[in-house]
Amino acid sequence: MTEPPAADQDTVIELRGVRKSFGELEILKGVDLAVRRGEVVVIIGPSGGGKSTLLRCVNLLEPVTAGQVFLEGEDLTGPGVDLNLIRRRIGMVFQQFNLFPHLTVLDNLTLAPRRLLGLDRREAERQANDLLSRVGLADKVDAHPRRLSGGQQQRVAIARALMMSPHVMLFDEVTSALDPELVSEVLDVMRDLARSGMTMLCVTHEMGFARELGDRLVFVDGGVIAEQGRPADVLDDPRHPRTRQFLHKVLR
């Protein structure tokens, strides 16, 4: 297994040993991984391997059944850590875009921070326009969901989680769910943040993109990161058999 870069003062999220079992069935078989700010992790594997599961780990969606997670060196598996303010930092987009089907564009961009940051209105719907704006849907704040293609949803999540203004963004296979000719507009968006620098992890099976804009490529199988390194390297000159296997099925 290739050894994870070690940590620094720069890194933001950091696994150490961590362990994911659901009753008898241990999916995460103790994991390290250290993301330094502003680099863009690619993740990818099997269906099963660990990939979902590690991602919603890194902000205690899935609590660990062992080891340890830190943000910016808070260890957010400690006694005592206010979990909700820690994932006001951690922004993440699944494969479901879980938007708030009664309420517009702009609501549904607005909605947290004027709870959760105490914005006013003005200043909320300010940033929630430029962020529209970003995405290509300056057009789009007075439509409800049901209005919207796919990839329109998809960036309006992505928005609304960038409303909180997080530190890392967690994307979770968010083009699987789009029909091809719509994967494109999503992934251009996340080309924009990557050359922001924005800290990202990203879980998906597009190899075009991780080979574009990835920092490193992480290959999850069984549990395990069983080899990790540039993309590039990873992708054309796998060293693990189980790597060789799973790319010459999903690259021929």
Second form
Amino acid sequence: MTEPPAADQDTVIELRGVRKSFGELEILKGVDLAVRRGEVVVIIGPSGGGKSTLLRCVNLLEPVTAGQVFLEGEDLTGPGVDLNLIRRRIGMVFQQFNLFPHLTVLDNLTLAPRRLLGLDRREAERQANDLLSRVGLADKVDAHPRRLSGGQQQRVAIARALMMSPHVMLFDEVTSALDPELVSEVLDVMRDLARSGMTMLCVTHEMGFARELGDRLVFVDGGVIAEQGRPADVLDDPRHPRTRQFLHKVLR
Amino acid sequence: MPSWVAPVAGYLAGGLLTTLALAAVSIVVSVVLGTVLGALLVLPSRATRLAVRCYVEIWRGLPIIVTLFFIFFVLPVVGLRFDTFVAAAIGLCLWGSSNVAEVVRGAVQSVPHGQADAAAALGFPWHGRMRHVVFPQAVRRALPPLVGLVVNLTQQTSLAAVIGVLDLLQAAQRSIERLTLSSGVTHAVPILGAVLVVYFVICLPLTSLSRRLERSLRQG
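Next, report the structure of the form predicted in complex with its partner chain; the form predicted on its own has already been given.
Starting with the chain above, the whole complex follows.
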């Protein structure tokens, strides 16, 4: 590596000057962001502002147009990097759950550890059962995803990501597709996870969650980080006019 | 029973065997080759996709009967000579495999992108995403239209009669002509009636299978 990241061992994720264009359209216009181990960073902002794209650039589901992405000091955008190996260390949960509909809940959890980590069936299933108990779904191991409510599916999706023992978890508007009464069961799981010390990067519209659990709030608009700080500070006393405008709309 | 019935029935049975053989060969080759081609159509490689796309568009776009005439009457001009059965089988396989390829491509692409994203995020390389996540779902989506294509291929084998393959239809036609010449009476109605019933009996279970698959797919 020609230029080691300024960060020490405690920086899990670092984005440097990340730009992303889709054709002519530039969605990210130079984003710098470092996430420390154990930190919970909450990303908010208007839709179309680039926050989901930003998250998808962290594990390079969207290849970046320019800039660098580091995971624990390793440059993911460098030559010869096996992204598939890197992604095992980055868990991701999606708005639409994306559970595998042809597999049972148990097989959804064990597929990757068995195929990618070479875990034997018994060990994989033991870990899966532990995690399903942790998200309160021990009785759903043999169910197919379509038999579950949205909140249950999202909890399974979180457990599936945790099966790979990720060093950081990305949450992409994970409660936005849920009926309102199902939101809290997913936030409860995320709260447990945050308190257990997991490093988390969450795109969300849940301002209560941001205030309660976020170590840092990042406001993304127009493809850049317009403002960031302690959640209470940003939410109660936003500096940037666009932050003020946005919060005025969503908190009304 | 009139005396002409037994020999005609035997002759038709021979034609039926040819029809079934032609259908079997076309179906097996079309499904195998078409699945491979369809898989190539979703490869990231642009050059591969383009080459397969050309094949598919040509043979799917031509009426089968034009393809059959081309193989049987035009290719011998450049020295490629096939017997009628082989020529018919080639024509049906070209049409069948290009249609199967489209069905397979469509089924793979109808699996939501989020599925491949989720598999990629877990660390699956491209072939792992395809093998464990996308293809198993695509197969279920592809089955009903595939069965439909199998029915269609079976029916299209009757076109082989126009280049002289002695299939069920051709056997019936020749029987009618000979009976008309020898006895002066046309037995077209009972003979063609028998042909109609035979095709119906072959295809009915397949079409109902297709409907059943579609229903079970809808119910998930």
